[in-house]
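Below, in structure tokens: the form predicted alone, a single chain.
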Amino acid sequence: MIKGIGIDLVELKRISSWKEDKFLDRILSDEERKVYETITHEQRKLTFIGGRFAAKEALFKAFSTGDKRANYQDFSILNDENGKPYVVSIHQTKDMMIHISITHTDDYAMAYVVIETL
């Protein structure tokens, strides 16, 4: 059964000036930061940040529990060996399946999340 759906769209130009350590430390988990540090192309870094930001905003919308204790670092958006994104959470999600898709263009990053109870 579907528990929640979330979507978010980020204008990359808007966050391009936010690529400072303070913003990155707030948005990216340690695991995501390690991936980010391996990216050498500046536009790819921007789409990575935009995609993670949009994904986490979409996650918050999908959970829509009103729980204000959750923050960006509670979730890691990683990629499997085929490049498909998946969510790692410090919250109890063992009875849930989180489906996530991230896409981007030169100007925007978008993420879509569906949370399904098992």
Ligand SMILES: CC(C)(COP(=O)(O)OP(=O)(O)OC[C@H]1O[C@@H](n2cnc3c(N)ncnc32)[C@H](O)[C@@H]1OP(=O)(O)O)[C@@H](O)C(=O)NCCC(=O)NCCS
Second form
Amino acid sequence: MIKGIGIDLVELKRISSWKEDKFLDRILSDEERKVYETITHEQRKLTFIGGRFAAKEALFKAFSTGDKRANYQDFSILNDENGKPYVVSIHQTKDMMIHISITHTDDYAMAYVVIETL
Ligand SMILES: CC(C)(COP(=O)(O)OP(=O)(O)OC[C@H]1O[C@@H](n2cnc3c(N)ncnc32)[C@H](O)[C@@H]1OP(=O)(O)O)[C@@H](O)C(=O)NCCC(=O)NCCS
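How about the form predicted in complex with the named molecule, since we already have the form predicted alone?
Full assembly next; the chain just shown is listed first.
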């Protein structure tokens, strides 16, 4: 059964200042930060942050998380050996499948999430 869906679109020029530590600390989990530190290309840094931010906003929508309970650190969006993104959550997700898809251009990053109960 579908428990929730979420979608988010991020304009990358709005987040270009987010490469500063204070924003990275807020948005990226430790695992994501490790991946981020390996990126050398400036535009790729931006699409990485934008993609993670869009993914987490989409997750909040899919979980219907109220603003007060939304914490970017609750989720890590990592990539498998094929590049496919997957979600690691600090919350109990044993009884559900979280499907996620991310896309980006030079100007935008977008993510779509479907939460399925098992
Ligand atoms: C994987 C692929 C579809 C990405 O498309 P793209 O137009 O280059 O890039 P987009 O901006 O639309 O998407 C990039 C995002 O795709 C996602 N992605 C990468 N590989 C993926 C895969 N194998 N399956 C699903 N999603 C994937 C990632 O989340 C990536 O963003 P991130 O690295 O910041 O997390 C493309 O490289 C491709 O066609 N590869 C060959 C075929 C393939 O592997 N298809 C995947 C289905 S098996």
